[in-house]
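Taking the form predicted alone, here's one chain by itself in structure tokens.
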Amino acid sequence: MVTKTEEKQLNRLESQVDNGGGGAWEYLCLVRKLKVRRSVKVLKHGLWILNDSKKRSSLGPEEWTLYEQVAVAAMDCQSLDVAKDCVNVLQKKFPESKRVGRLEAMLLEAKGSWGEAEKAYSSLLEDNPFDQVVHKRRVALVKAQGNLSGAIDFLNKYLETFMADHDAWRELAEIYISLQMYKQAAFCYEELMLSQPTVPLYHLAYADVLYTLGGIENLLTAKKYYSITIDLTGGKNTRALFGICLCTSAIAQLSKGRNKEDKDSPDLQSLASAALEKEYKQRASDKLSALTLAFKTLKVSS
């Protein structure tokens, strides 16, 4: 994840290069280091270097890294002729390279040659079953064709080997949610919370899934994880504060005529609603009346 300082540095350098202040190579290196997608800029500034023989030769071995970077950016921008030229240069330099073979498969994918791309990726995995990039490209390939069940199969197979890949767990969870398979999504977020217990995003997403599933037990657990999210963010997560109020209201509706299922609800609800009112007064005072109306609808008191 890119920090605010890194993003600020990247934006500053990008503005400098765009305005003719130099530093194109430094910018491209930073884009690679941070693993961000700035494809239009990478294509523009990368080609500026590659098309100048002096600038290109001054890079030494890094010249080939730049060809690869520009090739991927060109695919993103659908500049497939440029991508093909870059891949051809790399193919001539490294005729037996699996890394270049991966680029060739990606180019087939970018062209929409799904069958050929799948064959190429499968061949690469036969040679190296532990190539994480190729596994993820196969997932992207089937998703691009709208085959979400295929994406689920590939991701589950991938996670059997690379179970510590947080991005893969998160992607799998999001696919499950898009298919309304909430119990499976909840399992994914449980795995993420076990491996990264201090990341509030996972606690929040887990709470959202449980709230969607509904039922007293799920709502009580959802409220607990909304509370954890609030603790981890220093009380500054608006979505989690709303979650507390929504869970409290839903629990009250479901437990009518029964023993109190949630003894802490009134106090926690009051704290959450008061925090929301304070935040709205500071940041969106013109929407405070809408918040008050929402509280009345939910029968929430501040």
The other form holds:
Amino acid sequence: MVTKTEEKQLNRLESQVDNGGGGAWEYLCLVRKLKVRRSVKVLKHGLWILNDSKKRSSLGPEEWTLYEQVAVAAMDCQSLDVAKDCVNVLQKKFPESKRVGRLEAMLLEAKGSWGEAEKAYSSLLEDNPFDQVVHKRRVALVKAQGNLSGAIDFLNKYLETFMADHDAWRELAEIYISLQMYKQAAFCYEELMLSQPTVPLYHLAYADVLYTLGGIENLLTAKKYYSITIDLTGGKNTRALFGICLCTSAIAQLSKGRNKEDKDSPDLQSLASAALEKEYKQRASDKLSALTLAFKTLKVSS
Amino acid sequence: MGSGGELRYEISQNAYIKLVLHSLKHKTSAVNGVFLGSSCDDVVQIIDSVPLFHNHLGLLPPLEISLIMIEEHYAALGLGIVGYFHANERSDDVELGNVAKNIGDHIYRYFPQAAILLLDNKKLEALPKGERSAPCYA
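Would you mind generating the form predicted together with its partner chain now that we have the form predicted alone?
The complete assembly is shown below, putting the previous chain first.
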């Protein structure tokens, strides 16, 4: 996960390099550090460095890391010839390397040779059962074939060993959401909130999942988690503010006829709607009328 | 269901292009969007579209808020939600998943002549000018 400042810095570097302002190597290092997926740019600028022998030799031993990075980017862009060339260069330099073996297996996966790639990954895992990257590539392989339940099985087994891998928990939650298995997705977000309680994204996603599950209990809990998100983000998270309005209106609808008085509910809702109106006035004043109409539909008092 | 006659759907270039561009911008995720338009006699005219999300398509709160605001905004222009667009995450997946079906059913309840368009990635790849296929479900 990348913060806003990191993303701004990355985008600034990217446009600088795109416009010929230099800094390609810094850009590639930053992409590698932040683990973002910008394969088209990485391929373009990486090849620009690698194809020039002077620039290449000025990198020193980092040259091989760049070959690896460009190989993966090429596979993502389906430029399999470029990928094969990079892997061949690495093979010549590091003949018995497991890391290169991994790249070769990824090449099989990129080609779509599912059976051979699966064999390659399994044998790599036999030699080193703690290779996280290969485990995750195996999950990706199964997911790419459309076998989402297989992907879920593999991911669950992986998470039994590597419980602290947040990206894996997030991926599992996303797969569950796409299959509409909301209870299981909620469990994943609960794990994430336990290990990283100050990241507002997980609270927000958990609240969204609870709201989607529905039912008064879940709606009340969802409202609490939207409130936590607002607290953690200093009131700047629009989705959470909207979430509060939606929850309050849904709870009101469900508890019609029952005398469930939630005492702080009208205050919370009016605070949220006031905050939303302020934000819209600042950032998108032409859409303010749409917001007011939406509040009317939700029967929000502001 | 319908009145027995053949329903025709006309889609404007603007509406179509917006959604195809949205799916091209987010090649690695599933995307969806809604169609706005009106119907008269046997022709449903799709005049505009609004791209919705490119991840977590199965979550309800963002969907509810966006549909409410879209309806309000376009009601002032005399248009309503007449269809739904969906593009799957994987390029060879041409099945309409459960999420898309549920959203489509929901829209159908409000507008019985609604259509669902599913992006056919193979056709999008083959022709640079882009082409969409539609198992159109009414």
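Residue numbers count along the first chain shown, from 1. These numbers come from a predicted model, not from an experiment. Here, rigid core means the biggest group of C-alpha atoms that superpose within 1.5 Å across both forms.
Student: For residue 280, does the CA position differ by 2 Å or more between the two forms when the superposition is done on the rigid core?
Tutor: Comparing forms between the two forms, the residue 280 CA shifts below 2 Å.
Student: Taking the rigid core as the frame, does residue 291 move its C-alpha by 2 Å or more between the two forms?
Tutor: Superposed on the core, residue 291 moves its C-alpha less than 2 Å between the two forms.
Student: Please check if residue 42 moves between the two forms, taking a CA shift of 2 Å or more relative to the superposed core as movement.
Tutor: Yes: residue 42 shifts by at least 2 Å between the two forms.
Student: If you line up the core, how far does the Cα of residue 52 move between the two forms, in Å?
Tutor: Once the two forms are fitted on their core, the shift reads 4.3 Å.
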